[in-house]
Amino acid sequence: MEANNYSKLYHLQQQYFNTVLKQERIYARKERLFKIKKWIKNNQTLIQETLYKDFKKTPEEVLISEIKPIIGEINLALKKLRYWSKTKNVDTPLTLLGTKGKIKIEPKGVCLVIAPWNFPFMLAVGPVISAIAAGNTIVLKPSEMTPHTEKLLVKLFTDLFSKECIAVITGGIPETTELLKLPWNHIFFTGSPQVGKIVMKQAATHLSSVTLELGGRNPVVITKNANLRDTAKKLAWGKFFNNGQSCVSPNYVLIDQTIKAKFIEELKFEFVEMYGNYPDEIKENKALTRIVNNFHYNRLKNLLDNSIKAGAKVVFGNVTDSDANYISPTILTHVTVDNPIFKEEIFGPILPLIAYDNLDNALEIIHKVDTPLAFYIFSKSKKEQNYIINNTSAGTTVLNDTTLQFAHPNLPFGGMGSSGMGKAHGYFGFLEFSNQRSILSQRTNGTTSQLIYPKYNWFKRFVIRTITWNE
């Protein structure tokens, strides 16, 4: 589609939602809603089929990662939308006595959603189910990436609606470049920090409201109080799950010098029983995504010999095969703040593992470090759990585990600053595509309001002094 049609399509679902969806019913968003879930559970083969194609990624994953978080979003819109969607009254102040507020919730408009590759398929859907049960159009742009998902989601979305409702571009900077100079409502965008600036900078120029779903250097901090062998069986799976291309994926680990040497034993055992015991069991085995392109194995290959340059040491890991794209899960240790592997994101399976003496030590690196979109504290202890939170910012935290953040429907998810802004999931999506309303009803004549209009005498002035220090 050529860029003056990306207009005409603005316009055209401008249209359609001025002219059809603000004047209908909740239930007819709740039947494209139970559309898309009877056409996913009727093609989760060919679902899982396709994603193996862009990266091997396992009929398992799939279920968990890319099909049972949109199916739980679609259920509980289906089952709350009406009451989230409820005009809300609010309690009127003692000086506003005789108004009434309440608080409409409407549909933002023509919206825009750009997903990531890493879970092409749920992280393009789950925007679009918010923006549905919000009541608004959309355009979707999924990632080229993963171009056989590209293909699936257009057919998933020319197979159920109409393009004035739901339409699907595909291609990739130069048409994301087209689209962003649109005025659109609302724009929700998953990817980098970096593409995530460009893109606040395009809404900027139209005031369009985002929703910005970043990555993160997330850091997990393990006490000397932590059960080990849950920890480590905790971690592996945390981080190695889609290969560590996830932006929950734990980025780096803090760990306490004295119980490091049995930490990494305790990993070395529960990575084996996951993934095998050989470089080529391991590689062999189908639970272990493969890295997404050879523009990211290099990314990666690149990094991890450069930190091992500077003085990593590999535990276990570090096989590589380009032809692949396969880089084995890999733990390093000796890793210091001034590593490459401690700079950036890393967005993939490699964990470096950091020994700190003391829990202040370890809070000090952690502000060095931008607010993570995901926090992992694994320690038995309360008070040093609060102490911690207290003591730093992060978009999500879990205690004790990991991941498992995002699947929840009633938590809000989202970061903060570089990591993010605004919230998805459940209610928090639904009100990031919508418009909370306010309204103020006043009756006529004889308002308490107008004891506080000009001119002012003595009965006015002490009214004024009264609500102003006494309400």
Ligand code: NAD
The other form holds:
Amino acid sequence: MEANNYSKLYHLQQQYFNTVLKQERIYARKERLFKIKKWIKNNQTLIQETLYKDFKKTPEEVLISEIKPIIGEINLALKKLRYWSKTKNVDTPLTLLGTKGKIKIEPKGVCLVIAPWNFPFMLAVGPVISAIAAGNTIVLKPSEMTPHTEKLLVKLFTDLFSKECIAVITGGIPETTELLKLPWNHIFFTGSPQVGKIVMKQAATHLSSVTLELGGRNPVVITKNANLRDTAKKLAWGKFFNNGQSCVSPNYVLIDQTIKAKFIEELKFEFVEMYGNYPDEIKENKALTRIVNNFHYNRLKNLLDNSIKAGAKVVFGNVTDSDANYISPTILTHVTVDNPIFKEEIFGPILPLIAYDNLDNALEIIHKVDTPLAFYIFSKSKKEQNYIINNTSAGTTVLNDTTLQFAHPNLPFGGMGSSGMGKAHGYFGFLEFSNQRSILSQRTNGTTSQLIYPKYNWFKRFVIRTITWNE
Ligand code: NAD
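Alternative state: the form predicted in complex with nicotinamide-adenine-dinucleotide, after the form predicted alone:
Below: every chain and molecule of the assembly, starting with the one above.
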């Protein structure tokens, strides 16, 4: 589609929003959500096959991380939408006696959703669910890196909706650049911090509001009060889920040096239990998704080679195959903060371990890195957990596990600073696509606020002097 057609589509959606969606009842939004749910349920195998074609994503992981969370989001919205959308009355302060205040939840209007490739179905459809629930029209731009899913998303939305209501635009940077020139009422972007900056800059030209769901370098802290077998099992799963290509994937592990050797043994054991013992067995294991494409394979291979050159030691893994976009799950030790592997978001199956002498050393290392999207603490000590939480910052935090925060429908999901702004999921996602409009109604004629109008006399001066706000 050409640039002026994007503009036509935008205006078509704007008109549809003003003439249809603004007047419709909550029931109509629910109907749209229900249609998507039905389509997904009827096409579950097709979705699984499609993601397998894109990056050999295993059917089980597709169910866990692409299909079920979306069905869950829809179910929650279907159940709560009437309550979420209700106009809410607020208390009146003494100073505004006689007035009534309420918050009316309104849709923002014409919204753009830009999605990444790593959960190409869920991260495209998820924000669309929130935008529909809030009553908006939507243009969705999926990732071009997962072309089969891109086509599937076109099918899903053109099967179910007219383009005035929901449209899908395919393509890469040139198409997204053109789309970003339009005066969207809201842009919901999921992707890298680098592209997040481009999106925000473009949004600023029209003062479009933005949600930025970005990435980052997520730390894991393992203290000597952790249960090592339990930690190893959870980390072996959380790190290699989607082959490490997840925004909440652990990026580096800080571990008390007194337990490091024992922990590595536990991690190897748990890894073998899940994925196999021998290089061929691991490679053939269908539970391991592949790296998305050769560009990302080469990025990761260079990162791995450079980190080894800089002194990192391979504990296990480092089996690579460029033709298959395969790097076996790899654990590195002897990593310092100067090592290249520490300096970027890895987004692949490599896990560096850094040993620390005392907890404050570990916190110093964490403070060198931008605020992460996810923060994982493994310790049975409440005192230690609180100490770490109170001395750090993060979009989300999990105690004694990884990754699961994403699946909690009642927790806001999002980053802070370079890991993003705004929140996704459930009610929080709904609010992101809504305007909370304040409405204050005043009585006619004599009102208490007229006591502060000029002309001032001794009585009005007394009122102004003694009046207090919100006490
Ligand atoms: P990306 O930023 O490269 O691409 C995301 C989207 O932006 C794609 O649709 C792409 O077409 C578009 N895009 C790319 N370059 C662009 C440009 N120059 N101008 C305009 N649009 C452009 O991200 P990705 O590689 O698809 O995804 C990986 C990143 O996303 C990681 O940093 C990861 O942590 C982050 N992520 C965050 C979350 C979250 O919920 N916070 C979830 C998944 C991924």
